[in-house]
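The chain below stands alone, shown as structure tokens; this is the form predicted on its own.
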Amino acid sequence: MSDALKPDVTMDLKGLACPLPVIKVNQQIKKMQVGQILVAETTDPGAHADFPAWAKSTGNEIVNTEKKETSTMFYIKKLK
């Protein structure tokens, strides 16, 4: 992983169903500084649509998505 994607906060959201992963990420990212990276690992299949929609509506950016065997990691950069 490059330093540009080194997470400042990592959240284990495995096992949580919609809308909880987005709610928890939203709460956490509000506590972070602009430019910081949050990594959210989730097993919720709906997250593939939910996180990009949430990022667009909140002005944040999904900078990487890493699919694993049983989960997906979303790298989210706080932009404002």
Given for the second form:
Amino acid sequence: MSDALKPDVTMDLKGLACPLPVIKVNQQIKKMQVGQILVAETTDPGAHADFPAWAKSTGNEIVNTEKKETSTMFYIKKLK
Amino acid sequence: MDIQQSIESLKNEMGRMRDERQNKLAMVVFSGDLDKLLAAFIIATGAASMDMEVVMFFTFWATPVLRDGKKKGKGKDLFGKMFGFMLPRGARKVKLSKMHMAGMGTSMLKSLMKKKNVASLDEMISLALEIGVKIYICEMTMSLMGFKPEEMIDYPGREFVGVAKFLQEAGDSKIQLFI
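With the form predicted on its own done, generate the form predicted together with the partner chain in the same format.
Zooming out: every chain and molecule, the one shown earlier first.
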């Protein structure tokens, strides 16, 4: 993993269903600084469509996704 | 007026039209069905999390969902008492629109929701208020069904409003929904 993707905050959202992952991520990113990376791990299949849609609407960026066996890690960079 | 002027005034007009529609969702919540209410709150909390301003207007059958099961309204007339008795006392008493099956279907769905970590209606209401969703209650429904403010859940910003308030909010919202 490159240095730029070092997570500043990691959230375990495994097991949570729609709309909770998006709500929790939005609450967390509000507390962070511009440029910081939030990593959210989720098992919600809807997140693959929802996180990018959320990022687009709120002006943040998904910089990487990492698929694990039963979950996915979304690397979100706070842009504003 | 020459062409240049017409274009200029059209541009201004368009700019005004664009600006008037805010990044806001205005929703009428009319249904008292558990399934529709869950959908309403999922959309509302989702929108709030996408940094939209969200206003919900509770009217008709959705109004009793905001009753507090532990509180009672005082000084009701006969019809008020009847409505109070027949309509659900808060979010936990709401039924499914389909497959209720004398309570079996609804309680099955509730236990499934718990198992799959889907937030209950009760939790969704608190969550919505916590993340800044505004919930207005229809004043006319309150008086028609004889509900008293003291039997409703209490939260900061609670207001009993009329149709003009909804129309004003809906008028400058990007999205309007009726559920």
